[in-house]
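Single chain ahead, written as C-alpha cells, the form predicted on its own.
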Amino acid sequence: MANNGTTHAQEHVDSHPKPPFPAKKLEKPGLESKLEPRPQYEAPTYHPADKLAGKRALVTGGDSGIGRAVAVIFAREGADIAINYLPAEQSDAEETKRAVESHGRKCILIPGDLTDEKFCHELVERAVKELGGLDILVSNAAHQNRKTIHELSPEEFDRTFKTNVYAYYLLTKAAIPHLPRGGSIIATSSSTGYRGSEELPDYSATKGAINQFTKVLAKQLVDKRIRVNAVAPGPVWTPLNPADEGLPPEDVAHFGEKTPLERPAQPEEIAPAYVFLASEADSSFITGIILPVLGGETIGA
C-alpha cells in the first residue's frame, strides 16, 4: 500500500506516457530500442494466474509492441513462445527472448520475411518441432505507410497485404493440423477494420479483410474446437507508427492524443486481451469476435 493509501494499481493508472512525445522517426523496419518513450510492456500490476500453463504459442511480431507484450505475459501465465520478426529487428527480438526467459518460461527466435510463402509454411513447423507442439497462433505482424491513393504503388499494396493477410491465411493453413481441441488462433486487427483511415487505404482494407477471415476462420473450425478471435486496438505506442514513411515528426509527436484517454495505449495495455482469447478458462464460449481496445471510443462491429 503506497503512503497515501492509494495502491500500486492506483498510481500505475495516470502513470502511461501522454504526447507530446519527441517528434522523432525511425527507419524502417522500427528498432522498439530507439524509440523515445520507450514502449511499456511489462504490466507491473497484472496478476498471472497460469491460465496458459503448459501451452505452446507462436507470436509473429513478437520481437517489439503489442507481439513482445504477448510474448511476455503469455510467458507469465505459463506458455513457451516461438517469436517470428525481420532479421533486422534481431536485437529486439533479443530483449523478448530475455524478458520471456526472466518468468521461467523458453522463448525460440525465428526471423524471416512473411511475405515468403514458403518461409511461413516452415515457421510453423519449426515453432511445432522446437515447442513440441502448437496450441496457440497469434498472427499479429504487421506493414503499413501512409499514402495516398495516388502514391501508393502495386508494389507497397502487395507487401502490405502479404504481410497483414496473406501470411494470417498461410500460417493458419498451416497451424490447423498441429492444433489440438482447445486450440486458439488470434489475429491482431485494428480500429480501422471498422472506420477505416484516409491516410491508410492498403492498412485498412487488410484489417478489415482479416476481421472477415477470422469470422468465417471461427465458422469452418468450430467443429474441431480451435477458436479464432480478433483483437482490434487503436492507435497504440509502438515502433509501427513512428516507422511509417508517410507519418512526419510532427505528427509522432502528437500520436494517440485524439483519444477519448487523450493518449495512445501503452502495449502493456492490449497484451491481456489476447490472454484473455487464449485461455479456455475465460474465454471457452467465444469464438469469431473482433474485440475492440480503443481507450474510451465506441465503434460497433
Ligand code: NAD
Given for the second form:
Amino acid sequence: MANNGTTHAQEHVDSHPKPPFPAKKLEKPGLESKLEPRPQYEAPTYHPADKLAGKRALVTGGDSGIGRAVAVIFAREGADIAINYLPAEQSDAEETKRAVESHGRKCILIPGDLTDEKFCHELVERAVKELGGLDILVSNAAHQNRKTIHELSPEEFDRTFKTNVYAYYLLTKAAIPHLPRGGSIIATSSSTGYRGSEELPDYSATKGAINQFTKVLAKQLVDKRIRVNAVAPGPVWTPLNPADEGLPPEDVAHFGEKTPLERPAQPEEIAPAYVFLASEADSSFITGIILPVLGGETIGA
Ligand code: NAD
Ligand code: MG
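Take the protein just shown as the form predicted on its own and give its structure as the form predicted in complex with the ligand.
Every chain and every other molecule in the complex is listed next, the one we just looked at coming first.
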C-alpha cells in the first residue's frame, strides 16, 4: 500500500499520458531526449525478483523506446546488457547505459548499422566477448516510414527488410552457437504483423515475416532448448512514429488514441513481456508464440 491508502496498482492505472500530445515531428532516427512528453521507461511499480540473475543479453535498438525499457528491466532482474543502435543515437544510448548501471549491471555500447551483414556478425561476437557469453538475444530494432505503394522505392523496401528481417536472421544465426540450453531469443513484432496496416506496406510485411520466422526458429531450436518468441505491441510512445517521415504532426498529436485504452502504451508497459519470455521461471513451456500487447484491441487467431 502507498502512504495515502491507495495501492501501487491503483496509482499505476492512470499514470500514463493520453493524447493529445504536442504536434511535433522528430528527425530520423529520432532521439528520445527530444520527444515530449518523455517516454516512461523506468517501471516504478514493477518489483524485480532476480529472474535473470547472471544472464547476459544483447538488445538491438536498446538506446531508446521499447529497447531501452527492456535493457533497464533486464538489468533490474540481474542481467548484464549490450545494446546496439545507430551512431547518431549515441546520446540516447548513454542515457540507457546510465540507467542500467544505476541498477548495478554492466551496459556495453556497440553502435553500428544492422543493414550491414558483416556488422551483424561482429555485433554478436563483440557482445559475447565483452559480456563473457550470451544468454538472451532481443532483436528489436526497426525501420519504419509510412508510404503508399506508389511512393515506396525499392531502396526503402530493401532498407526496411534489411533492418527488420535480415538482421533478425543474421543475428540469430550468429548467436545460436553461443546460446546455452535455456537461452532465449525474442523479436519485436507489431500489431501490423497480424492485420497489416494500409499505411505501412513494407513494414507490415516485415512484421508478418518476423512472426513466421519466429515460429520456424522455435521449432528448429527446440532440441537445443532455446526458446524463440516475439512480442507484438500496439502503438507505443517512442521516437519511431514521431520520426516516421510519412506521419503528419497532427497524427503525432493523436497517436494511439484509437486503442480501447485511448492512448499509446509507454515502453515500461511493454518491457515486462520480454522478462516473461526471457525467464525460464515464467515461460519455460512457451516457445513459438507472438505475444500481443495491444491495449485492448483483439485479434483473430
Ligand atoms: P525506437 O525508435 O526507440 O527504436 C527503434 C530502434 O531501431 C532505434 O532506436 C534504432 O537504434 C534502431 N535502428 C533503426 N535502424 C537501424 C539500423 N539500420 N541499424 C541499427 N539500429 C537501427 O522505437 P520503438 O518503437 O521502441 O521500436 C522498437 C521496436 O518496436 C521496433 O521493432 C518497432 O517496429 C516495434 N514496434 C513499435 C511500435 C510503436 O508504436 N512504437 C509498435 C509496434 C512495434
Ligand atoms: Mg533510438
